[in-house]
Amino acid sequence: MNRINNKFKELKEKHQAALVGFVTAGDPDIKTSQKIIKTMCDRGVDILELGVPFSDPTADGPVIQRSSTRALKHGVYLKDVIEMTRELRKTSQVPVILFSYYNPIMSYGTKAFYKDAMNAGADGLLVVDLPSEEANELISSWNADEFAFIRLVAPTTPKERMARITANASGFLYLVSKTGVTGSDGLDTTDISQHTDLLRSVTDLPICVGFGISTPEHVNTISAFADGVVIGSAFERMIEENLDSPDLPAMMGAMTAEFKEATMLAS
């Protein structure tokens, strides 16, 4: 059983949902950036989505889209990211999922990038822009038990489409919340939970609900119904209005332990 398992395993135990946090890899600089992911694991993180810095990331909004500018501005691409997990393992056990655009990795090399990816300690990757039905050449030769392949669902997913898409997916599903891009303002929870029963209809992998969601109070309503809940506009939005304080890592890993403390369910 793989760390991703382990994890929505203890937490289940525990009447805990998953903090799923996002950040881009070198923002804003790479000394900076390990120190806050290293802070964010010690402080309640449960799963680390990294992003590969891109150049065109269409499906994110601007505070993250600004993020990615300022890692490439620092020649941060996808070797160092595989490095920052390295060097993140000597000191976290949390899972590890890279988070990235398909260009970075065919550019990579796809068996070179799950070769590099896995001996690094990542355990797992999501991929933005690539649907289902092409996603076979690039996780036909790795083991789904030991890296996981991460799907995206969108509210806008007929069943049987989330059907398609869950079977070569592992790990657990990113269920976005609504249409638009990461970021965007308004919540409706009722619809939220509607996708997510349907979703399950359809698999038993856990779901993780992102998209829009930058408040504890979010976290714990949200949190009430799915198996995790995925943050990383308002964790970009903490770095870029802090991009020059020595008390950055500090000020992430306080608003990681906020968002922790509502994932947690009444027994």
Second form
Amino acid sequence: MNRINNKFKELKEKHQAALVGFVTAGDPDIKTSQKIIKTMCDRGVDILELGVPFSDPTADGPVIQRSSTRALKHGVYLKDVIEMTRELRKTSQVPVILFSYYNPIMSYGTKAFYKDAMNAGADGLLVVDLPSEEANELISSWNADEFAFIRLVAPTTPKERMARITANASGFLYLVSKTGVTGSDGLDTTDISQHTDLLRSVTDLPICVGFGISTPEHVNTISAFADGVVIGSAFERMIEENLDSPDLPAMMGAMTAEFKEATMLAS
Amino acid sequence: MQMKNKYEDKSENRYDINRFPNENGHFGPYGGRYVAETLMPALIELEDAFHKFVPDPAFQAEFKELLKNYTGRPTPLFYAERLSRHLNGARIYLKREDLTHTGAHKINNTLGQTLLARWMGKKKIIAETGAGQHGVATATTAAYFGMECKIFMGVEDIRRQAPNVHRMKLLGAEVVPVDSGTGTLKDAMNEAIRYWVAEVRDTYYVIGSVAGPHPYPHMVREFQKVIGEETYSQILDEAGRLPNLLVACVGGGSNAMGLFYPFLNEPVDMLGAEAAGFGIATGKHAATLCAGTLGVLHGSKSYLLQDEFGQIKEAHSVSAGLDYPGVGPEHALLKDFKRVSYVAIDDNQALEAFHLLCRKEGIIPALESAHAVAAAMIEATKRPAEEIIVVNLSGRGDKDLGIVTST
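Having seen the form predicted alone, the form predicted in complex with its partner chain:
Now the full complex is given, and it begins with the chain already shown.
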């Protein structure tokens, strides 16, 4: 039943970290995007993060901002992202997390969202601009075992706050690698490792690290101490550079396989 | 008037100024902190510093001294006798925020926040700006305190408001052009937030309105309430009684909150003038409270201009300072309580009021403030000569000459 927990259990036995792959749903268009996510799931993504396009993505760098703009140009909204999840679920059991800003969810209706997303086969939600102080209005009626609310922990989060955030968490924790937006450079893996340790001291949940991780080398290094690595902007850059290529889904598949390889640890 | 009784109402329906915001920064269902986790510790630090430093007598002494001798406060409360006579109705008084240093009320807030940033030991200041008034005010106070300053401004606004761009540069600020979205205020604020997320450890973000995440709506109200406090004692001196009606324009809503707040517990009517742009029916407007819906943008929950899918729409107004698709959360609550009424004034009405004030009183108002003047003119003609209306003339119109002469 719980695809996320089972996935981490399975990966642990195989001595692998999770490859969490992010793409903006509907980029560059719904049809191609559907092919891309299917290929990514087939080629080794352990958890799929589907980005819900939003007009004002304040936590995202230019690459993901542009991906959102492209998807919106094609009229891709939350309802379509839920439909894409339903379509994917017909052929894949890879856990799907929807990645959104809060406003599209409010606009959809928080109760309707929970019901529809779960029925479509999504496994959880991550809301970039909904910190734990405000989250109750959304999740108070959720069953966390069925539908996870993925909590973010930042490099600026002090330990006591980490403990409060993780107290009600489910699924896994998303550790933001550094201060800044998605896709920015200046990754400091020593720093990330220390923050992972600190977070590990207050929780037993799996920890996935994201923001600015763009090479298999990064992935390999981080896989040694974290339970998962999130790749987003690197995938989106590939989409952006090959918008008109009929081979785009295959290229995304190959890229996924390369990143997945890097999560496998010598045991 | 039929509204008289509401001031005697002591029940839950009465707007109690001590109840809002609550400890999490909520104004009833509005407000809050809808930001990335990376910023939460900074907002908590800011809130602590705000409660610790601002009430400190040494802080207050420094702030008041600067408001007096640097900003030029108190600003006059001027009886617009010729305008009032022309309208043949209630007496209109103008609170002359246009006479402050830099020419708009914005400086009250930037002085307060920059001073707070110094007390917090921050060395760098950032701000967003639309028309450039908040950017100029921030660049001014940053120059005064010798702090490094970056102003985020949309490329479209940089084009429309070139004189203010030059001012900011003269004052030593770096103007960062923002070309995402449509290159206006909303996008400038998005980019300022992105920069702040990256540089949050040593950078103070001066938000220019009673919008954004907690504690900004509370804090900006606190630094702007001097407008209403002065008005309160000035009108008692001048007329021996409180006014019947206060009028201010509302974009984010800081000059309106500043004027209204000290009067909220008094039997005084209040009116906020939003920008109706080409008219609400055209969809090209900035009348968030009059025609918007509930949502979350730039860190707080309030009314927004958005489509049915929760995507933010562009605002439209002849006045760049009102050209914003959100509004401060406290205004949303004041609307719910019916404590303040909100009307929408379109571009033509604002321009008419602009010209009338120029001709009748020899005062060139900012186009933002002209919306308030227009709303007050409508009210004045409905009210008898014994009644008093105070309009917040929030800024001067020099910056708008190019727009006014081309329309």
